[in-house]
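For reference, the chain that follows is the form predicted alone, supplied as structure tokens.
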Amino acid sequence: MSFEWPWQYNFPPFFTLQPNVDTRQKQLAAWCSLVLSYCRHRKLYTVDVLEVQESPVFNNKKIERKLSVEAIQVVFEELRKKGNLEWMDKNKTRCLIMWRRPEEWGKLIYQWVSKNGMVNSVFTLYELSNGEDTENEEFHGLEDWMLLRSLQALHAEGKAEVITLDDGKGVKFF
């Protein structure tokens, strides 16, 4: 399945952050929505940002358009205040992209769970990230550091447990 560009990504002007206020906001919102869409496709969890420069998700070769560094960092600022990236380092140059937040994954994983009757029951995560049980399901592939913060999201809730096992951590469901 390819991924289906926005209108906005043909149109050159996108590629160079507006003036105006109002279509700034604008455009600041159809690019966060662009890169969350585009990480979710791509399933992209972590992101550098001088290497994301050359992706195709800020550079159009097609119309020959590349959102600059600044910009880059300009829509990244935008979607940390949503909640949907955090910076891994002080320089700013590796981020955590959330195109899904730690507690919508939580609410996905305990819909299998219950849907599945596996309540009451402990799983290690790679069983719940990459078991033959979860091959279809949309958190199948989750990296650890989200699928932990999903974990805990649920704990908050009361329907988690996350525990040490000989071998790592697992999760027992309530």
The other form holds:
Amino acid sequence: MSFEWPWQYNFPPFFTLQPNVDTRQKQLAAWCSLVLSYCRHRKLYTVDVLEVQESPVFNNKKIERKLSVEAIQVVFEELRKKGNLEWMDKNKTRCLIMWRRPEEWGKLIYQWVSKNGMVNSVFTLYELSNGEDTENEEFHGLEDWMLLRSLQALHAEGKAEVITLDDGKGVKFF
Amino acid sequence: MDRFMWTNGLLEMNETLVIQQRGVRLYDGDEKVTFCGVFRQHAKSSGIGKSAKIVIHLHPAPANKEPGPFQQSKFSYIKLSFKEHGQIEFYRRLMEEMTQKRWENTPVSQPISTTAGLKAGRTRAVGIVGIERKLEEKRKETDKNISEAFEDLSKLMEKAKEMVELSKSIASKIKDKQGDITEDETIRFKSYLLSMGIADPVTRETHGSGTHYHMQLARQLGDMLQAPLEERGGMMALTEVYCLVNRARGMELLSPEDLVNACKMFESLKLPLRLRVFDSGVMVVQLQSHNEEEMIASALDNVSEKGSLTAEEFAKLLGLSVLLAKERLLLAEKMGHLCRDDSVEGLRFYPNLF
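Could you switch over to the form predicted in complex with the partner chain, since the one displayed so far is the form predicted alone?
Next comes the full complex, and the chain you just saw is listed first.
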């Protein structure tokens, strides 16, 4: 399934950070949703800033426009403020993209667990993210750090608990 | 050298400075005297000039002479040794004085406010009071000299004012009775006035400096700029105005400062012009009837029609200068009608589809 670019993607001014405050806000909002939907489509959970400059998201070869490094930083900052992005290091070279927040993931996982009547059972993390049973689920392929966070979110809600097993971590659902 | 008397350094009442010479040494007879610096003619004498020395023979001192440097001296002549030259001139002056005997000519009975007890013709003042009085007299004299000198100038100024009045009246008569004097003569007369720096142009001299001047100037600008503004679509950059105005004036050019100050007064004087400053600092003069919103709406239409425009293309389209075109586009962007596309190709403006 190919990614559907929003109309702004082909609008040259989209790639220039607008000086007008109101215009800029709308522009940034559009960028944020574009980045998130792209990452969701490609199942990208981590982003390296240097690499991403050449990615088609920020670089539209057809209209020969690309977003400048400063503007990318501005977009990422906006994402961070919204809670969809987390920097992995102080130098801001790599970041975690949470196009779905941990709570949302947790909800999805729990839905699947309860739907299949598997409450009160124990799973390994691997089972959840890479097991055969979850192949059709959205959270299939979820990276460990994200999975952990979502489970911790469930834990906060009292619906799960992370336990340490012999060869890794597991989770028990309540 | 017992003819000498102590005196203060200033001139006495009836003394005038004949000649002052530095580096003169006094010899009492043949003995050197140490206290002298400057010497002034004071004693009666007759003398012979020697090489670099003047010997002055003195008559015996009068009996009631005041105390001087030497109470008694065995010599009846003194020598002046000129260390720094000047002896020839000194001698000449000395001889002049001797022959003229000016000191005997000055009238003794001068109107002096001194009591009869003092010596005739002299207000011998003592101590600080005397010095102060001398200073006061000197100051008065200086004052008098200065006012005498400037009397002529003030007379000149009066005459000049009269001249200006006269030429103004003639100029106004010309304006009223156009028929009486021919065109040529009028023009010639006006050019004369112009060369003298008066009449038609509103100059600093005729109207003084400061706000009054600027007000008059603003009015003149208001008249002058109507036509050019309409030709250029109601707006002109201040630099263009400056060039236009000064070219028209010929002489008595305006300084940029004066122009700006005069333009600032347009609104308060209720003239149909406005000075406008853009965010970027560009200043323009525009007609009051010029409606900016209309301009921006039409700018938006133009851009939408063409898809996108650069400042240069827009300027060409409207017949405006590039600077003003850019200002208008920036203003439209500020109001949210346009957005910009900044790339290596340049700055283009698009309708704001966000």
